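As structure tokens, one chain now follows by itself in the form predicted on its own.
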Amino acid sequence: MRATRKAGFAAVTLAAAMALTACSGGEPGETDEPAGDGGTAAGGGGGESITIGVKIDQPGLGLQEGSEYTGFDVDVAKYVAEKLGYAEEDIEFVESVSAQRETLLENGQVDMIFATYSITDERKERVAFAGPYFVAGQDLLVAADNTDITGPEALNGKVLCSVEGSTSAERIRDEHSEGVELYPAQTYSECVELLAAGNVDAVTTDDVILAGYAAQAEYEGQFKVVGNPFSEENYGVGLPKENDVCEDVNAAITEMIEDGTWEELIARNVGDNFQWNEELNPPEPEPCA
């Protein structure tokens, strides 16, 4: 196992640790190598670091530039980790691609995931969640001069890009697929590049993610967020199904909201142009089950 919890972490039973060790054996699934030295903080064990899955290509949320990781999700992860007893230098950030998130947690390759990870009943069958710590809404990113696409109902005959394995892609398939050609990409950066090249008509994911891309200097003036959200996405902290830290994570999120840090982190990372849904934010973490 990778990490021993410091202050704020409860001791896990030997049986739980053995069960998680057994679950982490075998092939690592969709990634080539396990991150770090294997195991999960939620299962206890040796070492004094924590491995956290984040996005590395989402400006304002999770972005890697050299050895630096920035964004709202990253900052929330740092805050929570500190409350759990980890200094920033104790954190190892690794990429968490949408389609691999459950596998990363199940195989013990990460301890937690902060990666615009929407809480859904289907995902709860495989992993656990703390939070939510933010509520977003699915929207559309289009060219700045596009007047045809005003919402999901205007996608007939259009090519729409989203990330395979995301709730955004699944919603389009389930609810708005008639007449729409869905291009499944590996990352949202790929989708935005295709939009910039004119190879797709729109990109769909959560409004806060799209706003981050639209605000990038390299795309200045090229895109706009339609501004017609059609979902509620509760961003949670992904945890192994068997864990003993959910309540500690929820307590940290609650403190972050109450002490004003939550709002500061959004302003720092997404900027003044993005207005979150004040009816849904800041959210109240759900009880751990």
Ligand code: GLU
Contents of the next structure:
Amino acid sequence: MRATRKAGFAAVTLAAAMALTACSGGEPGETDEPAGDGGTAAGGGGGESITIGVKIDQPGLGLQEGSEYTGFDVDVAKYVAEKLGYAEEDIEFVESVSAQRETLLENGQVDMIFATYSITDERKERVAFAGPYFVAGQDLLVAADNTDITGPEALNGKVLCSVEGSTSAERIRDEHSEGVELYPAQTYSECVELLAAGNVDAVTTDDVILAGYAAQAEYEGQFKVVGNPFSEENYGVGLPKENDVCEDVNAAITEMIEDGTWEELIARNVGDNFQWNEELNPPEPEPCA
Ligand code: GLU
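Hand over the structure of the form predicted together with this ligand; the form predicted on its own is what we had up.
Below: every chain and molecule of the assembly, starting with the one above.
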């Protein structure tokens, strides 16, 4: 994992301490993990940091307010990181917009991504995935009084907003582009602003994301999710293609589901305004490649 400057300094002092005492370990109060050179995610801790990509504008999933990060993805990330040996203060969250996720992982700018990130074969050519830990479905967000947009087959002549680099935009282009004008934005919050201003007729992405916007106080009563999902989006943990943590992340996800934390986290973050598909959730992680 990427060592911070602080961790680098700690490593030097730690090396000196080890020479004196021939004992491995971190600073007082830290976990007693072996202090390998750089370490792996599975043996984190010891003051090492982990950089995790999240969304920062998706209420209920990944939202930044000041220095606070909240949402289901953020909570799942914290749970998994802890199982890998990273305390909450060792996590550095960074924004990873949809179109940048593969690049951020390829360049080593993030160690992992928890960002409503669907597992797809195309993405697997560039990155690896642990999970899935949630299954959503693509849907449409429209004005509360809209009656003609009932699903992907009813978009003729409509202007739609979605996000560049998402499966949502790609599916519209590939399967439902007939008579549809697609506006590609960088973020879904940008799309929702366009919908609020009446500049687009609908926003399309995963139902759980859309429900989070519809429930925001500033948009109260303005929007509705159509409720006719037309895909299965398996949210995975994005990892570099070459990694040695996929199995450990899967083990953490399985434990999170079995110990009841998954249910608690999903209910707390999105439960007030969204009913997840109980037939598909919680999903079982797929074997790592
Ligand atoms: N889950 C879809 C994807 O990974 C849409 C949501 C997003 O863009 O984060 O492309």
